[in-house]
Amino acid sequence: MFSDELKALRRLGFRHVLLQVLNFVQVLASGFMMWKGLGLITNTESPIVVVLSGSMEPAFYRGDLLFLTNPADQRYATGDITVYKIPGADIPIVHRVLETHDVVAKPDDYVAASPLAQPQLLLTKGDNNPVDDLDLYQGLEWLERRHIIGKVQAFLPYVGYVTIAMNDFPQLKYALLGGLGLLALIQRE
């Protein structure tokens, strides 16, 4: 079976194979540019995330696809659903803001003219969890704005299961990529 594909590649010639590789690289680069462009528009490093656990049920279930924004001109409020990442942790966490605290610093008896210029501290909790997230903060007492990736604006239920399946079963990812590559070759003939 594999020898047939090698024969097909030899028949196509070097230029055709190179063209296929360049087309594949172009598709990857276009996807990356769209991802980064969407990140710039939404002011977040990750404008789309997948829910990986059941800690936010019944609001969100495992596999839901979340769309995020991180508006620089708005403060977070109690009840907002945020995605945050603690330094040293690999996976971002989707939880609801339980408490907010505005820090008023008075250096030289001056108060910041805008409340947006003042730091804000957040405490979060998963809807399906019995306690707040202090244990998840890895020594931090509060979340700060720099820990927040974004606020959930919309979601698509269960669409992210494809991502979960590919992470749980890496062979599926390679089979899917290989199948798409073979399909592209077959369509070119």
The other form holds:
Amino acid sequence: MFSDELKALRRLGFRHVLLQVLNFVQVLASGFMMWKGLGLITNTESPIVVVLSGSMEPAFYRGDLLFLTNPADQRYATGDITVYKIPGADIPIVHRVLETHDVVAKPDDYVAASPLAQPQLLLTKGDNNPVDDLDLYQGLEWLERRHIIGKVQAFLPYVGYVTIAMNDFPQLKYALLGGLGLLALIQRE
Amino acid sequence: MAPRNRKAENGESSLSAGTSTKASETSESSTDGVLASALLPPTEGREVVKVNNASVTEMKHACDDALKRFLSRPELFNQIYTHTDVRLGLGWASVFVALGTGLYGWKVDFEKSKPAVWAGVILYVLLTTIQTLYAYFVEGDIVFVGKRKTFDKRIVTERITLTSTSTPSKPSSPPAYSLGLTYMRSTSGGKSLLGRGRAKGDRGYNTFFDEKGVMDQEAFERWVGEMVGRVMVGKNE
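Since we've got the form predicted on its own here, give me the form predicted together with its partner chain too.
Every component of the complex follows; first up is the chain already shown.
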């Protein structure tokens, strides 16, 4: 099927094959590095997430793409939509902050002036859920700042379905990657 | 075969003209004879090259590949791969940096990994920027760099660089392949310059590719051979 192209590759030599493979791998590496760079700038390990459940309807539906930031110098307030991950659970959850509390510094019995001098404790609830998330916290009473991945700043509807499709049908992912790889080996700039 | 009739007719005649004018310099005429035969298209069978003749990029690549095959034969030049190797080195280094950063970020917690991931991202951007700048400024349109050492009372090193560009088609002219050559001959390890030459030529792609897209490699090689011969034998600048 690709005998012509394979013959051409063999004729052009090893360096040429290395160059073509490099083209493909560099596209992947660039995409990956852009993701990592975005994570560093937004201070979150996952700057773009996909909504998987309907617990935040009518604000977010399944398949929406969410853009997150995690400003280290800002407090989380009631009404912020956060994405958090409990250690022990493998999927992050997108819910709204219901309550926030600041821990009083003991034994001096005062609350420090700077906003983040004390850790924040949060309670969340999905807009479309009847009860708050206490049952989801796996034993914890409150969420801490370190569990929060980020705060939702913007969203794009429907775009996340591509990621959902690729997760539910891994063959699609491999087919796409395989197709791209083949194209990269055969096509020349 | 109507399109073929428009190709240039001066293939072999100018080559023989070049050798006859230099007949007075005895040492050079013998190398010219060997060179002249080396610059003709090889006689043994070759693979058919067929490309999409509507794509200027494909035709340019086919011409560049034919050029490299023709000029890197043992009796002609040894191809120098410096530009390719620099691109490959920088590119693969950046890929390994990306891989390392990914693995590190996966193993270590986000907060703790931040300084190393910053370093990785900055290094990656640096390497890819240098690679792009090198390819654009230093390598540019160069498609072949060749070197040749001949022994003739002293070691003579010859270096040839070929650049090629494509000019797109206009209503009045077909798409054309433009070839530029730079030639230098030196001795005693490159310290004393014996001669230098430059040449430029264009031909429309229609002179080398027929209506089906099959490349007339002989005609192409004859044209290249003629230009290389001219620049090697011709006047010293």
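Take the two forms, find the largest set of C-alpha atoms that superpose within 1.5 Å, and that set is the rigid core. Positions refer to the first chain, counted from 1. Nothing here was measured: the structure is a model prediction, and the numbers come from that model.
Lined up on the core, residue 21 has its CA atom moved by 2.6 Å between the two forms.
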